[in-house]
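Only one chain is given next, in structure tokens, and it is the form predicted alone.
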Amino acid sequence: MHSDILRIVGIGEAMVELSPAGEGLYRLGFAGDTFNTAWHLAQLLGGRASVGFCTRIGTDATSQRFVSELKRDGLDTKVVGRDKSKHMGLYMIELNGTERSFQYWRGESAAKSLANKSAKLEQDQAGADLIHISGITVAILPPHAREKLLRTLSTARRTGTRISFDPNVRPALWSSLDKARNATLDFVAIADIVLPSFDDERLLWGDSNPTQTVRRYRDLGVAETVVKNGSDPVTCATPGEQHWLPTPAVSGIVDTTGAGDAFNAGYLAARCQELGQTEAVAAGQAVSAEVLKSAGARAHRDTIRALGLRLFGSQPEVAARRDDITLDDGAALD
């Protein structure tokens, strides 16, 4: 996977994302699974690669402070494309000490629309190395377009793309667990990487512990399988060795959120360096222990980008990026 400069895209939606920050007070910033991981690894990795976000969203003011953050984060807003008659969607964390549950307004965001055409999702994909999703990219999209993402995508992985996959199962956006399970077993049959959680896996399949879910995952083909389980060992696999990596204790957890997508950032940022399995944990495990210090999704630019410097040494300089990114008004459909 690694060439002089990467490319890396995350497909998905990113959420206008209202945190707690006091009493009856809240932080308006943006966040959202496969968003998440992207503008991680964006962070980490500097001028080592060129990351992006495939997504959608409107043209109203919070839609362009969006692209302005981007911008200033340095991912590469070119695969953003933009909705006249959308908007993005919007969550609310409710904290319970340092647990959370969310509310969501999600229907009309533009990002449902982000696999509709598939000229679009083609060259936006084309010359990636690494292209990440997630069961919430896939359980937003209505049917066709899930087939449109499904057969951009496999034609992505023919041409040497690298396809990662993080289940990440949300009950609510599906009709049925049916549902879900049947196009989770699509988009795993295209993943070369699988990072799943354990508690989405013990409720989508009957999971009794991670060596269950690698082995199932195992035996339809992935060549890598990190089992993620909250504080308890991580659990990972190829399809020569196995491993069993405890989850070092964090102190000072504010919030929860983004855990799960913070590791995977850190996960395959080591990947994309050509670093071990064992040492790929290590990373994610670093980096989502700074988001669990953090109120929010994200943790800070600033401590993510040194720790990128720790993890991987130092950076070439960024190249420079273009202002402009995709306008349309989505009107016209494949």
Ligand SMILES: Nc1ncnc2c1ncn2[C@@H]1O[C@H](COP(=O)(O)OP(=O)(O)O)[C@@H](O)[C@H]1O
Given for the second form:
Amino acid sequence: MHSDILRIVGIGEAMVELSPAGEGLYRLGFAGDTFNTAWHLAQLLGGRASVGFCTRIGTDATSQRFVSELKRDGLDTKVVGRDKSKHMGLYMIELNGTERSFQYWRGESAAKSLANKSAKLEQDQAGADLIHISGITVAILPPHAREKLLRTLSTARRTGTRISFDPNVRPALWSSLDKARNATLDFVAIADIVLPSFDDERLLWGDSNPTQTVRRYRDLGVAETVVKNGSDPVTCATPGEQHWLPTPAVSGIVDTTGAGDAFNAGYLAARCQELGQTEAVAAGQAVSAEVLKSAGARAHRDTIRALGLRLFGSQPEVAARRDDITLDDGAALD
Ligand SMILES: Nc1ncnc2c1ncn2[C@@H]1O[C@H](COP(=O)(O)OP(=O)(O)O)[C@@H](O)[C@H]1O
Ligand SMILES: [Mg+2]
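Output block for the form predicted in complex with this ligand, input the form predicted alone:
The next block holds the full complex; its first chain is the one shown before.
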């Protein structure tokens, strides 16, 4: 650990979310897998951690609103890059009865160029105790930028940063499953903690059960693996330990979006504070239960802050942040 205050960085894309609010109206929000995890981590850990979300957004009013929300909720925005010529990606949720479908406008999003500059990545990652990325972070990047991210992460790791990776497989973001497999393996090779969901692993690797998933990652050299599996038990391992931990029933489930991202936040918050794997899984389950009980990918801020206090004890106040964010020109390569 580099100092008393943990430094955590999530890397990826946050999108503008339009969700139906009745009578043809839509509510504007922000969501994205690593963003959801970083946001919950910031609420859970409060003043114990500085949690940044490394991404790229535009300079338009909606991008500004995103930054204002990050600051309001206590996240570090110094690692947010801005691009004058681009906007945030957007998705819209359509409801057909209780069935949800999604339409995406993200092909040209600013976040796709978040890893174009190695120097910026190195600066954003410097001194981090933990960096969290996902298969979606990897999938949205062009190959040259993916290489830069991989290189800078392995350098950070050599200086003591732990890397956590949720494979979050999204076939629609890849031209073939083979490409998804190869890129996943590249990032698994530099990950200390892998946090897959079993459905994704069955799809990408044909695993027949979560124990097989845990073994596969162990054989690839991953020290710590946690396999989520909806309402079924969590199967997880660290060197010398293996656990199969039932998932407590959750009543009043409203929406399963973001359950895995929230689980990651609870688990990582606990592990960053040196708690054991069993306690960390319980923390992950507790955070995802709150997300399941509320609409959208994130639970209410006060609910998660209160849960952080319950799980991890008293902590310094979360202050809204005022630091300025990076403004550089375009997304030129270095
Ligand atoms: N129906 C459910 N009942 C209770 N907990 C659930 C349920 N669905 C998900 N969870 C919780 O959320 C975690 C992640 O869910 P999962 O569906 O595996 O991930 P993802 O959202 O990535 O697909 C689970 O490990 C569990 O703690
Ligand atoms: Mg997931």
